[in-house]
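First comes one chain, alone, set out as structure tokens in the form predicted on its own.
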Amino acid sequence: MIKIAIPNKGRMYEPTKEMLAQAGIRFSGGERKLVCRTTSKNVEIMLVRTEDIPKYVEIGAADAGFTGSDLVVESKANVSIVTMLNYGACRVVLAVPEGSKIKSVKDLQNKRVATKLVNIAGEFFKNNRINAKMFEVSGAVEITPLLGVADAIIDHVDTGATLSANRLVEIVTLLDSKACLIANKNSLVEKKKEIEEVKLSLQGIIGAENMKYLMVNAPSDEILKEVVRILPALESPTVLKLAKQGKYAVHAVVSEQALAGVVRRLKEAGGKDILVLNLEKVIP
């Protein structure tokens, strides 16, 4: 049995559902619902803030976790990133209020900037050799400067709507991130199994994502070599002969962006009888 840490509310819940639903690890729970059985004999959910989530991986309280790539960062927790995933994507940045003297990373010397992240903070302005103030707050970071506490913020930042209400403007993007799979580095020797798992089932998710299965009769020795030279795949399409001498089936998985134009080629070419199918999971 693995226990693995998942944001109990906010914007990463429901994505982190449904991928876990779409490994086959499926659980019903709430907020008020700390711990959770699932449709996997081998997983244990924890619901808890997604803040929280790298030390308790850290310590050992859960052997697995979905995060933020830059919680990992801000909390300094030890433990090992196992795979990115596809979504939850945002950015730190540090902004400013339109019209601010501010223009650039010099101009924070000795002025004062609120976060939450002042981790990430304190190593931006270490490596740019700043001496900022810091001013940490636990809610809405972007009223600061609006309130006359703060002359800039470093936040999250998912689309820049949030920054444009309040009438704040980009200077410098301090990290990117989106949600990993992070390990307890204890666990990942002693639940090895488990957790490789999870992780290929998760990869495989991920690299289906905007893939299609296709399928193509090729009536002809000729019309074969025509549509193997047109159709992409991960190494090389699969060939198979059909109970007709002469005939043969072709498979191939092809982008969902790719798709149309490679259909148009294939019927060109003589293909018949074109299958397009959904994938669940590509494994490499």
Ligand code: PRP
The other form holds:
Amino acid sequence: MIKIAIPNKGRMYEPTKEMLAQAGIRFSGGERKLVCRTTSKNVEIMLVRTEDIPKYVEIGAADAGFTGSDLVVESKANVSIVTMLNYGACRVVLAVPEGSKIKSVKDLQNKRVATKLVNIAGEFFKNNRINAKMFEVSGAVEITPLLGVADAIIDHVDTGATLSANRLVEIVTLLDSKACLIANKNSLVEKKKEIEEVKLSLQGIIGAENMKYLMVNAPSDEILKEVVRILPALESPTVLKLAKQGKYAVHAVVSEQALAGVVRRLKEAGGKDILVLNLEKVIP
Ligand code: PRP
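Okay, that's the form predicted on its own, but what's the structure of the form predicted in complex with the ligand?
Below is the whole assembly, all chains and molecules, this chain first.
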């Protein structure tokens, strides 16, 4: 049995739940029920705050967890990143009010900077030899310049809507972040198989993203040659003989982007009965 910590709310909750469901790990819980059994007998889910997950994983309260890679940095937790995921992208930025005299990092000398990411901010000041005054808040950081308690902020940006709604402009990006699966260092040894299974499943889901499974019949040897030339596939397409002599079925994995062009060329080459299927996982 492994315990996996996931965000109990916020923008990472739904995509994490969805990703686990695709991996065959479904649970009912959320708002109130914070520890849940799942459809996988090997996995129990703990629902906690996204920013607390690195610490829970570090001390072994959870074997693994889904969180933001920036929060792993911020927490300074001694955990392993098992795999990066394909959602939860955001940046940590330094921003100032429109028209501010602060135009670059060096203008921050002796200024007040509000943030909830005190470790990332502290490291940034140290690396840039800036002596700034840090003002720690736990959220809604963008309001602090309006309240006159900060000259600049260091905070997450996703769409940029909150910055512009509060008339703030970015000066510099401190780091890029994405959702990731992390694991406790002991669990990585003691529960290697279980964690590896979750990792492969997640990587398979990411690998299948924007990919389709395509099947096409080639009714002659000449057409088969053309069809094989057109199909990119992961390695090389699979060619199967049909019951009728001299006829073949060709299977391949094709990116969604390339699909329309590939289908047109297959038709032009004499390909028949083209089927396109969704893919669940691609594990190289
Ligand atoms: C985050 C972040 C920004 C906002 C950025 O806050 O701290 O405030 O989202 O998103 P945007 O660029 O798409 O506007 P969150 O909603 O997590 O709440 P918080 O302010 O309480 O941390």
